[in-house]
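In the form predicted alone, a lone chain appears below as structure tokens.
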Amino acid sequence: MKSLRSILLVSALSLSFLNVSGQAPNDKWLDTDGHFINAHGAGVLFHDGTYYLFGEIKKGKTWLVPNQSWEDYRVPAGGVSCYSSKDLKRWKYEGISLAPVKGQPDNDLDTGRVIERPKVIYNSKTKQFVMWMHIDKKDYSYSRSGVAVSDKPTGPYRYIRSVKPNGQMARDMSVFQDNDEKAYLIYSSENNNTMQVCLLSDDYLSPTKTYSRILINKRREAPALFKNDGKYYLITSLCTGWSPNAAMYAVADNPLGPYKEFGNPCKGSGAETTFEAQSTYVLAVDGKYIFMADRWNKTNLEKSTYLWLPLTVAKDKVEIRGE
């Protein structure tokens, strides 16, 4: 796997967030004390000024769980980890939002769960900042999405329970929070089969039984939902293990669709592996849109890294452009 290709950096044009600055494959992406930036299947809250980075904790050694059909590769659950930044240049480590548990294997926290994909969303009636993510057995036979809340949006988080949304399965999520303050959980389900679109509740603490069922029998999985001029795109990976595969991405009129599928958004070379990652956001700034994704390293996931891109959209279009 190589490393970052892209940071958050200031350009002409007004794209006052992006330099495409090809790196060294080795180099890391370091926080403002000098460290590896650790935040994996991540998501990104702009709150007062302030965006929050949080991400899964990869530490430790990678093992292989047996007797799987994929190559279902693990590290202990690390927890949820945060970083702040006033300019997406610098990035300040602001500790561990959500902390596991050890020693407890019925826990959802535990270390030998899986906790994944975490997302944050901030509720202006409620006050509180609420985290969603996968939470897994290391089979993935739990299939569950897990709730936290917090006063403060670096934490720590207070973990509230598990649940399977309208009793379906829940594996790589995301959340999307519309204008109107509504928000969502899109999720893989089925075995992955489909994807699923939920409507939270008011205080976004848990699903409601308005849902939608896209993308069906397409086996797809880390989904990430972004608006743009009223319409909703939504970009999925196949399903692939840690292996990098081509995008894809669909478009509605309402996020709970029903959604037009188009083909890769990738563009130039290595855009049939989605440049060798996979996605996990989009981050809209000022109008413009940063494609985020993961560079998993599936037998050394400690050493995964990330991949910030440029994303465009035209009359329905969305391009992602590599270097």
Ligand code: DGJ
Second form
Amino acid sequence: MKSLRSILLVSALSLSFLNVSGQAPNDKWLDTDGHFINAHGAGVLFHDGTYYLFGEIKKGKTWLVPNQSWEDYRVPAGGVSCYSSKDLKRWKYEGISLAPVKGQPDNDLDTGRVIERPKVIYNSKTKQFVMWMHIDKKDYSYSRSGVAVSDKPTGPYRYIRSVKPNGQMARDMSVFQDNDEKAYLIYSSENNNTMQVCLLSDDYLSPTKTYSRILINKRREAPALFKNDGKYYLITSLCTGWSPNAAMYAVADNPLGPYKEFGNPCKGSGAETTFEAQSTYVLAVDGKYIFMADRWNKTNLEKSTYLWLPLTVAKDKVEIRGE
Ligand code: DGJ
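Rather than the form predicted alone that you just supplied, could I have the structure of the form predicted in complex with the named molecule?
Once more the chain from above appears, this time first in line as the rest of the complex follows.
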């Protein structure tokens, strides 16, 4: 119900594509076949007039990894789904864009592993679609970024490998493509204490040696980076497992930083828990922005839902208004 109010709010702010017959991110966000959309930790690629939504497929029984000092709930890694839409209202299921593998515990894509926060960008030089994602073991000790490619936006994507950029840990991540076509990997590193931003190679398939440390010792995750009027805005969450917490944003003149930290962009009731959600992506649409977030159901991850809200930037100030 709360989410439905958010849809109406979004509509009032002229992002009317979020308000069609309930076909918007709420508890009953359905694809054009009437099935629940299964795309968590998602990102969106806009290519040739179509939006492509990529996200984690969470399906199956949730279990708690024993002997962890934090709430390490897991569900089988189901690979990465893809949905397409022309209008951000109707989403067509395009299938599994990156399939998991079964019974190969040493394989990065095994269902017993972690495949999270997939993000896809298009490389106009190689004409390849490049997917980056967080790859991990069930205790999150592996801490790597995985990369896959396809010559079609919907896939299937061919998994290449996982890396530790410059030997650094990489957990929650995102990818940002600038107007000059340089692309960056942003990831929680150094045991989640500090984030890093790393310039990708021209083909987007490898990290380069150019990287920076940002939000040092701030323990941030769930990065979502976007650009507005020449400045770079990075929204992150605190690290509290699957439980929601207050978001924070930071602003820079360059994707690599330095970033100046500001407070919580969320305003109104529920702002201190990001309206019970966690950032995953900021989608730019015709000069407006949609803040995309996950509402995790930690003891039944398959039942996790979504929250999309309008995001505004005025005089460097980011605001996400709740319900
Ligand atoms: C919070 C992260 O943002 C999620 O992507 C996931 O890794 C969970 N932590 C695991 O607890």
